[in-house]
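Read the single chain below, which is given as structure tokens and is the form predicted on its own.
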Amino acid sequence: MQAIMKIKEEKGFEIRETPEPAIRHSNEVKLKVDVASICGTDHHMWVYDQWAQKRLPPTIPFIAGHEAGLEVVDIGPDVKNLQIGDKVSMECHEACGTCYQCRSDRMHICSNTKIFGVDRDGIFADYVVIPELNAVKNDNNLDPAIASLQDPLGNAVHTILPKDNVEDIAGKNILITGAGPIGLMAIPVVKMLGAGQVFVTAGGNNLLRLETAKKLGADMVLNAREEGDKIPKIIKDATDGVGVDVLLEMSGNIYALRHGLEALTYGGRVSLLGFFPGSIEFDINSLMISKGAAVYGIAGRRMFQTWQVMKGLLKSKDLQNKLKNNIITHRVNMSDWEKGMIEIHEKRAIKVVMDPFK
């Protein structure tokens, strides 16, 4: 089969033929991508960047991917829930079962995780084998192009719930530092969730971001090209001097941190999402100890509480609307991928989405 693959330890990716997969456990199941999407760790991956250097596997060569929909088209003998036929999503996230995280219900930081399209072979091709535990069944009627933002959705959710505490956000006034497609995701689940009003920030060198935040639903959005400095203050001034009641930080960048707590209201609660590129300094005497925040650190999804709450969410077909109008800026085939990743580094795309080789 034909599939796009990291090669060596240099920028780019290539499509390479390799051997299709087999079943080889009997607790797995052999899926057909129906479509693929391009994720951030892709881009990093494909840019040979300092994270990628720092995280790229030694079973290099690989393929490459991790978001897709997918349908089930053999299974092993031990397989219970799933059956031939079946549409499914894929956590990426390959838990060892037996650590003391995974043992105490939380698998989705197990200290010995594996990572689809990094430290094991990925989705960007015809076919793909994993274990029956990370594939989540879909609605049939699904559209796939949806089912594939899954993995990216969850993050959003997991940020938005971190402890699946509806409450927490309804009535709330929301401030999500990072228009990436993570961030822009959470603006219309927030609404969805009750939420009162929803400020997002964003660098200004991504009109196509800011846009698209309006569209979705965010009360105001702010250049923080433009704005820098006076973002907490313009906030404050929004909600009568209280600020923000949570603080989604989406951006991995420490102006944007710096201020989503500046802004933040004593007793508000933080979760950080983004990645940083390195070591971070600020006030954390005024900023968090002080203001008596709750501060959660977001890894992945939660395995499967995250994943119960995107299928209610997707009920929504305003949601799926949102999602594919909005998010889904650009649509290629795999064989075309490097135009989709052009796209994405330029920042004329905000999520690509690729159709099986021709």
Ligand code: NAD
Contents of the next structure:
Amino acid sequence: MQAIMKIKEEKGFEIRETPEPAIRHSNEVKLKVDVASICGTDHHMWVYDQWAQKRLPPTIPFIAGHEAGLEVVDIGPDVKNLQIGDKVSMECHEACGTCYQCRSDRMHICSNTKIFGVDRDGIFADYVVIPELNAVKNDNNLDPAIASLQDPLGNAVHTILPKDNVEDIAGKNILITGAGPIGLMAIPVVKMLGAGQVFVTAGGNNLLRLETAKKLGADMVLNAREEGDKIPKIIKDATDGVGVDVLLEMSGNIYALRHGLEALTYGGRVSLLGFFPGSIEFDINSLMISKGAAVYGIAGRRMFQTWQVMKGLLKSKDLQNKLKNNIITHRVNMSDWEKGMIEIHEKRAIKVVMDPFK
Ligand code: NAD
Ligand code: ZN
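Okay, that was the form predicted on its own. Show me the form predicted together with this ligand next.
Zooming out: every chain and molecule, the one shown earlier first.
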């Protein structure tokens, strides 16, 4: 089969002929890739930035990609709940099942996590073989392009509902810092869950993202470059001086975090999804401790509570249409993956989805 692979310890991916994977363990399923989607992580790996240089060498060469809509084409003898023909998405974190975290219902922070498309062969290919546990069944009529978005949508849902408690959102004022694909997807989700006012801050260099945040239903979109340090006051003025109840940090930018914490009300909740480029400095005494803020670090998607919530949310055609019409900005064939990657690199794309090799 053909696959988009990381071959060398330098910038780039290459299309290579590689053997079609076969089931080797009785609990595995073989999946055909219907649609693949390009993630920020794939972009980091392609650029071969500092993170990639540290993380990737032990597994090179490997097949990249981990966001996909797939179909079951073969099952091992011990597979229990999937059948040939089922449509699935992939949870890209493979948990060990036996460590302290896995044995205490926290598989998403397994201390031995391996990631498909990073530590294991991924889905930028015709086929992939994974454990049944990592294949999450979709409604058979769900558009595979939407199915491919469930990995980042799941990040958004986990950040929004770290404990599955919808009361944390209903009627609450929310600030989303960062209007990347994940921050943007969070907007229609918090709206569906009954949020009060939804504020979004976005990096000022990307007008498409600012406009998309408005289209997706944000009540106020603030351009971080233009509004800068005025952001907390603008948000407080719009909330009777109270500030927001919930901060969903989805940028990994220190200014966004500081502004977000300043705009947070006393006793508010913070979910931190964005990865910062390195160590950060902020006034933790006044911005977190004295505020009595509840802070959650968010890793991946809860396995598999987040997927179950997401499946319910995706029953909404309105949510599906919002994702399809606003988040997916480009569609290319896998053989033209480089065109898609350049659209992401040049910040013209929000999400690029890819159809299987011609
Ligand atoms: P992204 O990098 O496309 O989005 C981040 C956005 O933040 C960009 O649009 C950028 O313009 C914006 N931004 C920059 N400075 C800002 C500022 N001062 N104020 C407001 N916005 C600002 O990334 P994404 O794919 O949407 O992911 C969001 C973040 O989550 C990234 O940091 C990513 O690394 C991280 N992430 C974490 C996990 C996890 O498991 N914790 C999983 C996936 C992604
Ligand atoms: Zn584990």
